[in-house]
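Below, in structure tokens: the form predicted alone, a single chain.
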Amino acid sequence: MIGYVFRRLGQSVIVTVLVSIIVFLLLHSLPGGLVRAQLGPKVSALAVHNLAVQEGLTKPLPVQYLIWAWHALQGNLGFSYKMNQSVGSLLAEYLPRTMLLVGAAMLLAVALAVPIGLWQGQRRNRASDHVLTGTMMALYSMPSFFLGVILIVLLNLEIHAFPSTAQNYGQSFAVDFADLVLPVLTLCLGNVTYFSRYMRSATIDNLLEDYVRTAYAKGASSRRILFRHVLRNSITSTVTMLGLTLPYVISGSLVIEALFDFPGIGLLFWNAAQTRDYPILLGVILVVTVATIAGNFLADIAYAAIDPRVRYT
């Protein structure tokens, strides 16, 4: 075990740096560069030479990459041109934001979907399972901005029960629970039918395992069997997929973010590729793709921790 959690440290490390390098390649080969990013597209090109070599961007790329690499490590992710701050400043102000907005959006959709898929499975192919399914493949099939307008419509316009933005929100960490509420549910409704559909199908093959027949011939009741042996052996397929789910979620709470104009990491990311703040979206991409890996890293040792018949060489 103690092997197999060091292989997929390394591994992280080697995707993290890959897709560093990939970003900032991208980023800097985009029409009109860093510079006229900064000065704008009418600047005379002296201009632009000087702040060029000012900013070190006359060097080779490689250079530049392993000159932002060792300043990244050390906690400078660079400066907003645009919003005069610096990365890491914006970061830490709305990083927590987006983290409690998925956090939650994913707690309350494995609850939701962990009971919805188990009671399926229970009475697959009855009629209550066949309008639960074509419910949540409804669900399913709608982007996330389509079902967030419908939330807005319903839970906003109809019956005011809560606001479709953020209306106050500071520097501070803190956020209205009536702002949390429709961006939440959002992010929620689409996960919970990714779930249960697993949760469904593992609870499905475990009921037809010869260990359940067996504790019903031992005169086991069905409820005991369902929630003592029968659950914990099909949760694993959701453990596993709340890792893998992870990057659609917080890639799709970008557009969340921007529809219901919640302050997270989201809504930096869009008004930054909007003014083309460079520095900005190579940071929130670094710091998105190191809390994916942090997350897949930490859902393979869950599934190993909920299931001891797992072993890794």
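Numbering follows the first chain given and starts at 1. If you superpose the two forms and keep the largest set of C-alpha atoms that fall within 1.5 Å, you have the rigid core. Just so it is clear, the model here is predicted, and its values are computed rather than measured. What changes on going to the form predicted in complex with the partner chain:
- When two forms of a protein are overlaid on their rigid core, residues whose CA moves 2 Å or more are considered shifted, and residue 65 is one of them between the two forms.
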The other form holds:
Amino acid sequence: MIGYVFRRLGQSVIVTVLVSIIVFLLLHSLPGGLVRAQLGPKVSALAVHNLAVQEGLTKPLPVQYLIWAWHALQGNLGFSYKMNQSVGSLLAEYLPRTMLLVGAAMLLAVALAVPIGLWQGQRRNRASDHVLTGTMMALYSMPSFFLGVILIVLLNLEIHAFPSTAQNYGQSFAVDFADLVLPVLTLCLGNVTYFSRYMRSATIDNLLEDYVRTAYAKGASSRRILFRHVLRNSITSTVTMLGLTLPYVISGSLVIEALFDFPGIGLLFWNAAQTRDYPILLGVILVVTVATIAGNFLADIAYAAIDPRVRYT
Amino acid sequence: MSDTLPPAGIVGAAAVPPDGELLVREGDLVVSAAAVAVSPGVTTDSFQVTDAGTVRRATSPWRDAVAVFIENKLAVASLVVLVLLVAFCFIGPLLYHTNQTGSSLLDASKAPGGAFPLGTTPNGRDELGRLMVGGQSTLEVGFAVAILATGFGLVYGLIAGYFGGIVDAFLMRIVDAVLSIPFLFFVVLLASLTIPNLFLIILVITSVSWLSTARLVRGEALSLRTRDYVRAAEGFGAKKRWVQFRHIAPNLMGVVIVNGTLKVADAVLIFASIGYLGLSVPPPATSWGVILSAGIQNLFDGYWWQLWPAGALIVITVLAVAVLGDGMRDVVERRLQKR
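With the form predicted alone already on screen, would you show the form predicted in complex with the partner chain?
Below is the entire complex, every chain and molecule, led by the chain shown above.
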């Protein structure tokens, strides 16, 4: 197990380094360069040169990368002149909200998908299976912002249950909770299909396993077999899906936060894209990606802890 | 029914008639199909050697595939829907003339009726005609991304599988790295570095879309390497490159085509999402995502015709592609089972 953890950790570190190189190269492919991105087009050549020297941009690229990586490791991701705040402090403010949104949406998605998938797997190719498959496919086929609009129309315009914008977020617990309902629900329903499809096929596969036949032969009730044996074995593989779908869910949060004005990292990113605030754009990408890699790593470790077979492959 | 199989050594001695001609009949057992390194599915003239070693009358793989596909009524229906959508977007404007370049604020956001069967946009353009224009870019992005991403991912995956070892490890870690960047953030960043146009958007979406193909191809190529017919070819001293591209690549195609089909759906969804985020083709061109987000701006005014038709078209397109991909997966899996 320890060997597996270290091997997996090594891979994660390599991937993280590669991501940081990709992000660094993007940083240097900016039109007009990093300095112009900060100072804007209307500055003297001298000012451009001074900032370039000050920021160390006249040094060779590999040296610049090492300096940048060293700073990033210390949590120094640069300074947003447009927001007049360091990227680090902006992230510290916005990231926890997105983590709450994404975490709640994923938990809810799994909580919905497990019973749905189990039910579908057990009643494979019956009418109820087909109806649920159709519903799940329809959810998958909707752009997330369209799904959000449908929920706004149903739950805000029709029955006035929840606010359609989270712009008052952060005032009190009650306000925050109400503000979170629609974004979490949208993000959850947009991703529930990944989990439920997986759960359905895992259930079908497990129902054909020998241990199920053995359990039947021992006289176990089909209810006990389903919940005691099949559920436990199917749910373990769904844990891996948590890691794999994390990039999708975080991607989804970008659009959802823009739609609901939810002040998370996605909205920060989107606003930065419109003002071309590159230190924020690149800082957010780096942090979000490292969070994804860490999430993947944890999901794999959890999977290996639950299912010993994984460690030896 | 009998025919001559060209290379000697395929059939057992019992099938060799006195005049020395090699004859096989349908259902004959061929002793050593692997010995001549005939890949399953490769037909020799009009007979085919299956994995079980029996000879059956050759039908073209295409005809087999079409036969399986047609059984899936839902997939056939979705193919029809896709053809209709393409016709709507590309032939529609030839029959239904509207002014899609100028805007007319006097006609802004008019309800359906009269000269405007689906009402007008916030800029006073005919909504139905707008949907046709928006569909053009949306479908172009969908298909172009699927083709480019599949092609690039296929070559990349085959190269990784071909060289193996450290090259493979390095190439696949790059895939892991880009794959762990949440793709919408990556796409929005790339699009914000440039002034987006159709070509750039296709490239940007392709840059995140090829990754899964590369991973899939590499994995499949590695598993195909252990198959008997590949071993046989290698045993005969076939070059590595020949094996990779003559024996492995063709047998990957089924899985790759299914994966490529589903990429159309993903590309349409990503294009719609970045359209909502304000990154799309420059006006007067438009996309369904942009039309839909304009409708969302007017959500609280009750202009339903600016919202639901565009949303419905996106959902129908993605759904049709997904069901079509499912039908094609049936074909591929059935083909694999047959062997």
